[in-house]
Each structure stands twice: as structure tokens, then as C-alpha cells.
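This document opens with one chain alone, in C-alpha cells, the form predicted on its own.
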Amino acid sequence: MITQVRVKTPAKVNPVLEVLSKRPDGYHELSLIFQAIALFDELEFIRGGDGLRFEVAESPEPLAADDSNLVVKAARLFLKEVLQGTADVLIRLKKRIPLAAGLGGGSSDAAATLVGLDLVFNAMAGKDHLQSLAAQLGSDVPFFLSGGTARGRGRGEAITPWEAAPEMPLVLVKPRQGLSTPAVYQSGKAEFSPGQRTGDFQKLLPEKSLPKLAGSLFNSLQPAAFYLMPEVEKLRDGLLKAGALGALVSGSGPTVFGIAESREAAERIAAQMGGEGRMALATHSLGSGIQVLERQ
């Protein structure tokens, strides 16, 4: 019998986010390109004890670990949906993907919470249903069970996995201070898109020409994270005069991701970024998902 499992699970970037219209029950309608990238948090599920419990081994921010936790809704889910009931077990969570940054660290955890559940307790969900459930969980969740290069619809949560795009070298800059999803689509300064943008990304993929697809980056959030945080401009502007291809705000930002042409190269751009409080560091796109790294 699986008594616990450890698996690490990426963060992502947005190379095309449009806005498309706003919906009658309040969301926005998006299409969006979802890429998974070499950041990564680990959690670890540990059977037995008694209940559900969950802990905060390590992380950059501090982090609330009650109920408001993605972690802890995507668990509690979980054992309602899945197991119907009640289950022994204890989740500890290693967080390395910033807060609050535009990189899908806490849905990405989510998705993990429930693959992860899924494992130790062998209860063989199926894909279909852990979709349903992490589509309750968040736009961002469905993405991550999948992991790689996909598009998003809807409120991102519809989503068709692509073949993986080229191997790119990515810089991120992350600001110290966070910003608020809500109030960058209630800012009125969104770009709204017709929608083409995301199938012309697509159609470059299989050139692998890392030129043409950083000058094919777009998002409709841009505009509303630089008036809320100018800071952010300046840091697009940096990446770009530092040598990287292209650069772009991430999701509602903060963070900025740049394209860089090689890894030599993004290593170079990441140190002139840092400092000031900033985070900066050299990453590149991933072709997979949730990884799982132990079950024993």
C-alpha cells in the first residue's frame, strides 16, 4: 500500500493573454496560452495521523496554511468529491514559486494537491474528474494537470493541450510588492482583444524560431498592471534593454518574463536585473507537468 507521495509541480507564464469581452455573470472571456516553466514547489502526502492536516515547510513570503489555502479547499474537495468523507493525512507544502505573481504558484499547488491525494490514496479518479473538480478550484487550476504549453477559454479553464513549444530561455523579474488579480481587471484599463493573437502564436511553434515568437507576446492586462504598478513598466523596459527578445507582463502580473536567446544569455540579463528588493532569475519553458518524485 502507497503511504506517501512527494511530487513538484511548475509555475507558468502567459506568452498571449487576450480579454475578449466580459461575460454576464461577471468574469472575463479569455484566450490564453498557458507555458509551464522550471520554477517549481514540492508537497509531500504523508497517510496517517488523524485527519486532515497541513503544514508550511518553507517558503520566500509568508503563507497563511487555514482554510484559505488553495491547498487546503483543493484537499478538503478532494475527500468530499472523491473519497466522500474523511481521510488521515498530512500535506506538506515547500514553496518556492513567489506569491501574488502572475505565475500560477497557488493553482499550480492545487492541481498537485490533487494528483498527489489521488496517488496515496489510490483512488484513481480519472482525468475527467479531477478536471471538474480543479475547475471549481480556480481558472488557472485545470492547466497545471496537464502541465506543458496549452490554450486556455472561457475563464482560462477550458484547456487543449499543445504540443510543447520550443525550449525557451526565460528571464523573470518580480517586483517585491504583489498585485491583485481583481483589482487589475476592475482597473478599466484592460486591452480588449479580438482573439487572434493566440492562434498566431500557435501557428509560429512549429518554426522554433525564438525571434518571432517573442515579438508575437501579448496581453490584454498589460496596460492595467502598468498603471497600477509603474514600477512594472520600467522593469519590461529593463528586460529589453538588457538583451532580452521580448518581454511581457505575466498573467495580472507583477512578475515580467523575457525571452532571452540562449541560456548563457538569460543567465547575463537575470544578474543585471536583480536587486532593489527585486527578484530575477533565469528559467526556461517546460514540456511537462507535475512530476512526481517519490511513493512509497
Ligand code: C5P
Second form
Amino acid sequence: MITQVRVKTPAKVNPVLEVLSKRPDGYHELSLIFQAIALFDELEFIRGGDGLRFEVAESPEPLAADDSNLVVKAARLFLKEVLQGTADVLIRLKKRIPLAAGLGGGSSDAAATLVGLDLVFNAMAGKDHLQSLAAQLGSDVPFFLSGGTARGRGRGEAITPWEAAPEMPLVLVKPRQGLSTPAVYQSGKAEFSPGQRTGDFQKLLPEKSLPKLAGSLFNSLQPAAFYLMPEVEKLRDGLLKAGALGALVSGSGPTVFGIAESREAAERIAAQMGGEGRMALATHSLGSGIQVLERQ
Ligand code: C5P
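Having seen the form predicted on its own, can you show the form predicted together with the ligand?
Now the complete complex, all chains and molecules, led by this one.
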């Protein structure tokens, strides 16, 4: 019997995020591209003990280990809908993806919780069932079940996996403060877009030209992030000045990512962009998603 599972789960950036319209349910209709990146959280699932327990074993910033955490919400949903009862399991999170950053860390943890519990309880819920649970947990969660490069529609939850994009060396820069996703959507500063840019980016992928991809980055929410946190615009300009081929706010921000011409260039730019409480790191795009590290 399997009693212990350990997985690592990536962050994401959005090379294109188009807000098409405002929906009657309060959400926004999107056409966007998700790209997994090589920055990971790690989760462990250990059967035993008494009931559902959740522990934050490591985190760069304070993180509540209570019911407000998306890991706990995902676990409760899985227990109710798949196991149809309670279960004895400890979930331990090692957090490395910055919080409230636009990098999808909480959503990635939620998806990894569904996958980890499915494996440790040998529940075999099936892909469609996990996708539907993921969509209930948040608009970005279903993407992390597939990872790599994918297109999102609807709230962002309707995912079509694509062939992986060519490897993009990336630099991430995040100010000390986070940004609230609802605040960004509700700022009234989003630039609506008809949906053309998602397809334009897709058509460029086979060419594998980093300068062309960098020239086609687009995010409807970028003006809103600049408005709410003017420092973000300075970081975008700083990345371009330091040699990034293109730079864009990721998701609802405030992280800005730049595409660099090589991994060495990404390291050099990251070294230049750090300081003053900012996070600056070099990473790259990833053709995969959640990875199982250990199953015993
Ligand atoms: O789906 P999720 O819980 O991640 O969304 C968080 C918030 O972001 C929503 O409550 C809404 O304010 C905003 N949002 C939106 N349109 C989307 C996705 C998110 O307005 N497509």
C-alpha cells in the first residue's frame, strides 16, 4: 500500500492575457496562454494520524496554515467529492513560489493537492473529475494539472494543452508587496482586447524565435497593475534597459517577467535587478507540470 507521496509543482507566467469582456457573474471572460516555469513548491502527503492536517514546513513569507489556504480547500473538496468522507492524512508544504505574485503559486499547490491525494489514497478519480474539482477551486487551478504550455478560455479554467513552447530563458522581478487579484480586475484600468493576440502568439511558436515571441507579449491587466503599484512599471522598464528582449506583468501582477536571449543573459539581468527588498531570479520555461518525486 502507498503511504507517502512527494510532488513538486511549478509556478506559471502568462505570455498573453486578453480580457475579452466582463461577465454577468462578476468574472471576466479571458483568452490567455499559460506557461509553466522552473520555480517550484513541494508537497508531501503522508497517510496516518488523526483526520486532515496541514503544515507549512518552509515559506519565504508568513503563510496561514488554516482553512483559508487553498491546499486545505482542495483537500476538503477531494475528501468530500472523491473519498466521500474523512481521511487521515498529513499534508506538508514547502513554499518557494512568492505569494500574491501573479505566478499562480496557490493555484499550483491546490492542483498538486488533488494529484497527491489521488495518488496516496489510490483513488483513481480520473482526469475529468480532477479537472472539474480544480475549476471549483479557482480559475488558474486546472492549468496546473497539465502544465507545459496551454491556452485558457472562459474564466481561464477551460484549458487546451499546446505543444511546449521553445525554451524561454526568463528573469522574474517582484516588488516586496503583493497585489490582490480582485483589486486588479476591479480597478477599471484593464485594457480590453478582442482575442487576436493569443492566436498571433501561437502562430509564432513553431519559428522558435525568442525576439519575435518577446515582441508579442501582451497583458490586458498590465495597465491596472501599473496604476495600483507604479513601481511595477519601473521594474518593467528596468528589465528592458538591462537587456531583456521583452518584459510583461505576469497575470494580475505584481511580478514582471522578462525574456532573455540565453540562460547566461537571464542570470546577468537578474543580478542587476535585485536589491531594495525585491526578488529577482533567473529561471526558464518548462515543458511539464506536476512531477512525482517519491511514492512509497
Ligand atoms: O477564480 P479565482 O478565485 O482565482 O479568482 C479570483 C478573483 O479574480 C475573482 O473573484 C475575480 O474578482 C477575479 N477574476 C475575474 N475574472 C477571471 C478570473 C478572476 O474577474 N477570469
